[in-house]
Structure formats: C-alpha cells, structure tokens
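A single chain, nothing else alongside it, follows as structure tokens in the form predicted alone.
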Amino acid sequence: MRDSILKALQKQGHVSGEQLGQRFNISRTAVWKHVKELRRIGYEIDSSPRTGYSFIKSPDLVIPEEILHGLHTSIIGRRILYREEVASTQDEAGEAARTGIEEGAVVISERQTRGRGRKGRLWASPPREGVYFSAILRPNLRPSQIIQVPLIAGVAVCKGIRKVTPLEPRIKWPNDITIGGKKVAGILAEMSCDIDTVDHIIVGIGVNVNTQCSELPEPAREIATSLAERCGEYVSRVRLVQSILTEFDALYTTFVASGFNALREEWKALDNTIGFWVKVSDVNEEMKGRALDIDGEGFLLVRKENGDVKRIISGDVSLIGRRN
C-alpha cells in the first residue's frame, strides 16, 4: 500500500488525502500514516489544507521503492530484498538462495559490517556512501565455468558506471574495476554445487560511489578511488544500481542463451590487463610474464619470462609494466 501511495504522489504531484483514501479504499488516517512512514525513510512530501499532499523529492536510498521505479529487467532485480545493515549481503543472499528464492533476487544494504572481497579480504562499506548488493543466479553451468559469471558482471558494472557518469572504468582480470589505476569496484562470486552441477551462484558487487576514500582503513585508502572523487560531484546511488542491474540482466540473458564466447569481445573492449606485463601471485607460486589474452572460458593466458604460455585459473594479478 505504501508503494502504491508513493507512486500516486510521484505521478500526480498534488493529491488530497481524501482522494488517496478513495482510490485505495482506506481511511484518511491510514493515508496519513503511510505518508508519515515515507517521510521517515527520507521522502520529502509537503502537505497543506488546500492542495493536499505534494511530492517534492526522493531520498538517495537503495530501497526497493526507488530501485524498482522505472526498472525493467527480465531476471535480475525483479525482486529486491533491502536490509539497512547486514554483516554481508553475500551471507544474506546465500541464506535466501538455500531457501529456494527465485533466480535474480537481489539483496542490497546501506551498510555492511563485515563486507568481503576475494580471498576473505575486507570490503570497507561506509553507510550510505557506496553500493553493496548480491544477486542470486541459477545458471546451468559446470563448476569450472564459474569464473565467467563475475567476468560478465564486470562488464555490467563498467557499462552501468558509464551510463550515469562521464567516467571510463576498465577491468583488471578477473574482477577489479579501476579508474586511473585505482580500484573503484569489486566483484565476488561464490557458488553452491556438487561435482558437476551448480545449484546457485551469489554474485556480490561493491562500488565506491560517494565514498570518502581518505577515511577508508589502510591499505584500501592507498589503492581505492570513488566515482564522486573522479567526477567531482555527487553520484546517485539509485540510478547507478538501476543502470548496473539493467546491464547485468541483458548480459546474463545473452550468456545463458549463447555462452561466454558471445560476450568475450565485449569484455576485452573494457580490459585493462591484456598486453601488460603482470605479476601473478597464488598460494603456491609467483610468476611474471606478459598477459596475452583470455581464452574462451575466461581464463587469463600469460607468456612467462621463459617463453612458456600459462593458463591462469586463479590468483592475484598486478600490472607491473606498460603495454607494448
């Protein structure tokens, strides 16, 4: 009911409590209570005895009412689960996935107290400054193909940012989104599977939107940037979420129908790794070489210093030399 009243206010501009009550078959007192709740969560709504209620301004809160308003996706984001604060949207989404929630559901929060990135690293999540959400997907994949999902999510994040800002982010394999060499967003994919079948994948996306990076904990403040810092102005988090979800939904639909090869060139067009000299670090070894390409499954191909080409399945990649 609250959402219906909000839509009516946004559409009509001026409307009386009596008119709203008649439309939704509730009392004027009930209308007033819903308006009071909308004001509590940040909507600016004026009222006067002569003109009734007047919608003034929406808050930049990543709440379902705002994200779903004007969002047209077929799978991802059709259902939004909002939490003002969570330990991690990944954990919340994982629990929802285990209960059988539909594919495409998204858990989003204003703040994470224990947000995480790859290999359990902390993802600093200041309240109401960044975007932190996790999408539940159920693709028909083998576990070995999971790397392809965060790769297409990276394309979606880059395209989403480009739609709402003048910035041109790039992707450092496998899942770092960078601007000017500094990290602005990250992607984490976690799956539940048996030997040869994936039950579900949780794709977590974190973006530094209006984040004050100088206030982030070390070592993040030295390597991070934010959209607002690069733009020099405030960036709407709601518009950004809508843009990323729209792009991710379109890319995921293509991926499900045609596989990763259909999107490989689109990823490479946004790449900031191929052609660079890189250092690849994993638990067992460290190696240097020149990044040559990504293969049809999404793995990085690196020519080692001895001339051998190695297929990188996982690891941390650092850029140590320019393209030539």
Given for the second form:
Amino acid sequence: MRDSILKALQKQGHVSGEQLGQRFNISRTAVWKHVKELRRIGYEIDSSPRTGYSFIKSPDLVIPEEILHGLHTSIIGRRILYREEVASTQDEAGEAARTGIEEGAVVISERQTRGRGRKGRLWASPPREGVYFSAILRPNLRPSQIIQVPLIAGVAVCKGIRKVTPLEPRIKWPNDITIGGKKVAGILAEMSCDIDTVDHIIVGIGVNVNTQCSELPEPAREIATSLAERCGEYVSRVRLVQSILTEFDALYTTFVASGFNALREEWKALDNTIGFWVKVSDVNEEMKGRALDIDGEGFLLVRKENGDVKRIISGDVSLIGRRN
Ligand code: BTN
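Switch from the form predicted alone to the form predicted in complex with biotin and print that structure.
Below: every chain and molecule of the assembly, starting with the one above.
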C-alpha cells in the first residue's frame, strides 16, 4: 500500500488525501499514516489544506520501492531484499540462497559493518555513501566456469557506471573496476557447489559512489576513488543500482544462453590489463610477464620473461609497465 501511495504521489505531483483514500479504498487517516512513514524513511512530501500532498524529493535510499520503480529486468533484481545495516550482504544472500530463494534475488544494504573483499580483505562500507549488494545466481555451470560470472559482472558495473555518469571506468583482470588507476568498485563471487555442479553463486558488488575516500581506513584510502570524487558531483545511488542491474541482467541472459565466449569481446573492450607488464601474485608464487589476452574461458594469458605462456586462473594482478 505504501508503495502504491508513493507511486501515485510521484506520478501526479500532488494529490489530496481524500483522492488517495478513494483510489485505494482506505481512510484519509490511513493515507496520512503511510505518508508519515514515507517521511520517516526520508521522502520529502509537503502537505497543504488546499492542494493536499505534494511529492518533493526521494531520499536516495536503496530501498525496493525506489529500485524497482522503472526497473525492467527479467532475472536479476526482480526481488530486492533491503537491510538498513548488515555485517555483509554476502552472508545474508548466502542464507537466503540456502533457504531456496529464487535466482536473481538481490540483498542490498545502506551499510556493512564487516564488508569483505577478495582474499579476505575488508571492504569499507560507510553508510549511504556507497552501493553494497549481493545477487543470488543459479547458473548451470561446472565449477571451472565460475570465474566467468564475476567477469561479466565487471562488464555490467562498468557499463552501468558509464550510463549514469560521464566517467569511463575500465576493468583490471579479473574484476577490479578502476578509474585513473584507482579502484572505484570491486566484485566478490562466492559459490556453493559439489564436485561437478554449482548450486549457487553469490555475486557481491561494492561501488564507492559518493564516498569520501580520504575518510576510508588504510589501505583503501590510498588506492580507492569514488564516482563523486571523479565527476565532481553527487551521483544517485538508486539510478546507479538500477543501471548496473539492467546491464547485469542483459549480460547474464546472454551468458546463460551462449556462454562466456559470446561476451569476451565486450569484456576486452573495457579491459585495462591486456598489453601491460603485470605482476601476478598468488598464494604459491609471484611472477612477472606481459598480459597477452584472455581466453574463451576467461583466464588471463601471461607471457613470462622466459617466453613461457601461463594461464592465470586466480590471483592479484598489478600493472607494472605501460602497454605498447
Ligand atoms: C574486492 O574487490 O575485493 C571485492 C569487493 C566486494 C565488495 C562487495 S560490497 C557487497 C558485497 N558484500 C560484501 O561483504 N562484499 C561484497
């Protein structure tokens, strides 16, 4: 009901309590209670005895009412689970996945107290500044194909940002999203599988949107940037989430139908790794070489100094020399 009243107010600009009451078959007092609740969560709604209620402004909270308003995805984001604060959206999404929630459901929060990044790192998640969400996917994949899902999520994040800002982020393999060499977004994929089949994958996406990076803890402060810092103006988190979900949904649909190879060129068009001298660090070893390409399965091909070409499955990649 609250959602319907909000939609009516947003659509009509202003409307009286009586009209709303008639339309939804509730009393004027009930309308007033819903408006009060909308104000409590940050909507600006004026009221005057002459014109009734007037919609002024949304609070840019990443609540389902806002995100679902005008979102037309077929799988990802059809259901949004909103939490004001969580330890990590990954944990909440994992829990929801285990209880059988449908594919594409998304857990989103204004704040994470224990947001995590790849390799067990912390993902600083200050309240209402960034975007923090996890999507539950159930693709029919072998565990070896799992790397491909965060790769396409990276493309979705880049395209999503490009659609709502003038910025041109790029991807550092496998899925660091960077602008001017600094990290603006990251993707963490966690899966549950048995020997040869994947049950579900939780794809966590964190974007520094209006984040004041100078306030972030070390080492993020040094290596991170935010969209607002780069484009010099406030960026709507709701529009950004809608944009990323829309892109992710379209890419994921292609991926499920045709596989990663169908999206490889799109990934390469946004890539900022191939051609660079890179250092690759893994738990077992560190190596240097030139990043040559990604293959049809999404692995990075690196030519080592001794001429051998190595297929990199996971690890941290740093760019150490210019492309040529
Ligand atoms: C990385 O680049 O290290 C990955 C960062 C992923 C952060 C997101 S924020 C939403 C989701 N919840 C988490 O705890 N982590 C991911």
